[in-house]
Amino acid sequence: MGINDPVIAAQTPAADFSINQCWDKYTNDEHAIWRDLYNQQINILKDRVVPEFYQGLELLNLNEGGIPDFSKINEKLMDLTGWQVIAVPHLIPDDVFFEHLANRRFVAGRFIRTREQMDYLQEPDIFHDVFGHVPLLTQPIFANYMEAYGKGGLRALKYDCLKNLARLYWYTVEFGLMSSSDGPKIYGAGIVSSRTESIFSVESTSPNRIHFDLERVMQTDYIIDDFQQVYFGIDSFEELFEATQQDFASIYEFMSKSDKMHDVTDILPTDKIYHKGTQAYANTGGRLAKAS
């Protein structure tokens, strides 16, 4: 659906690309799809996700009445961390995206996938954006990290280092893991909202799992349309936030002049390795269907 959604097509986006969610226009089946996806993921995530994610779900009550109403979410989010969720019609320009994050506005698609797309769709929908991302925005330290990322993005544009910052977002916000005494836990939205990667990311012997290092991550390639071959783990959200509390100018200057790039299967001498993967999944062709 996406931009083919008639509710979206009928609107003219504002200068910042925001649109009205038009919550009352969702159909009963669309609400039912949300509930089915929600219940599926809650059953799968169980002990695989960080506890802060469940805290966020409880604070926001994201399964009340089906697809969440952004106006209701925002009342709670603003009180908790000063964030709000705004609807956009499609993927938006990078500078606008960073501007929203820097001002504590998280952009989300309005549309929800069809039943034929329950396991996978390429364009992020409201389930990925809201179920996957928004619960952690109730947590002050992660909310601060997201704001810092937005501000860093605006600066990255000036240094032509957008691709490097995109890798940081990919391996933290979308596909990040957190170490714990009983193994890795999920916090990245791309995993949290995925039926099959929720299991693969923490239980498969195939991928590498390596401790997070800012510059290492920013120089590591990633896979868009399949399971990741490497995941980076943090010890805490405090570690993630503190990594952004430095002057990125020297990092950007170095990376803008360097063509250094690490492949998704690389193991470096400086890596702190949690698990050295077999890469069996990738070596046998990969590309299993997975929920986005």
Given for the second form:
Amino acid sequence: MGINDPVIAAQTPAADFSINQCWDKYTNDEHAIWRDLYNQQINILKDRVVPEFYQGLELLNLNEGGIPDFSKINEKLMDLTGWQVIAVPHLIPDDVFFEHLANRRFVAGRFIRTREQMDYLQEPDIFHDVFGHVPLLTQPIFANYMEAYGKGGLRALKYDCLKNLARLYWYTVEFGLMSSSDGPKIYGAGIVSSRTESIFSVESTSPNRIHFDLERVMQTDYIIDDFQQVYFGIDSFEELFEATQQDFASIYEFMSKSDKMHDVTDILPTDKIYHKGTQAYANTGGRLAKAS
Ligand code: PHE
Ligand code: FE
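Please move on to the form predicted together with phenylalanine (PHE), as the form predicted on its own is already shown.
What follows is the entire complex, opening with the chain shown before.
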């Protein structure tokens, strides 16, 4: 039954929505799914991911014995950047999520996908949350960015501008690219944990690839159920951190007054374009066309 055992699933989380990982409940099959996903992604990501991601994986020894035990990750992470990983049973309210980030706690699902879902699942599982997100939390500047984002989230709630801030998360933490002399490299967790998007995001001629611009990103729509049609690239984590250090109050103010929104395929005169996409993938039906 493993982690999906009804008795385990019925556990009541604490007031902050955290729950015991129950690491000893994972079955051999569940550990094997982790190892297979891990080995597959390690090969695919090799020359496609930023070097900081590999440093993080090594520092945390994420492959040791299958699904990682959060208490072991946390010992190492605490020493490196003061971050902790905590388990939650499902998606949690925005304010609780931000409060955890602001205090250097990253929330992760504890269930793992099934063999039928190796390539695609809608809800983030432990492989996405831990393999995808946690390695970069070993890197000081990225770790600082994530804390600042949590604090910024609590502020955005007060300004009623969560949509704008959520787009920033989407196009950086989840689907961010970083430029390098050797072409674009992946750092976003949503890409890192996906076999197919790891290749599509950096190699396909279909999506637009545009240099990151804070306000541009905060006004750009996104799609949640297929490959992105636009990716934004930063030069370094320093650039991302610096760009978000300013007080967002005035940005929120002007954005709540303007209804200017960019579609995923828009190219603006001010965009610094790395690659102008053909959109061939999306225009021929995307994921659903491939599945049928
Ligand atoms: N500077 C932002 C604010 O004033 C906070 C923030 C930092 C948001 C980093 C996102 C990332 O609200
Ligand atoms: Fe995620």
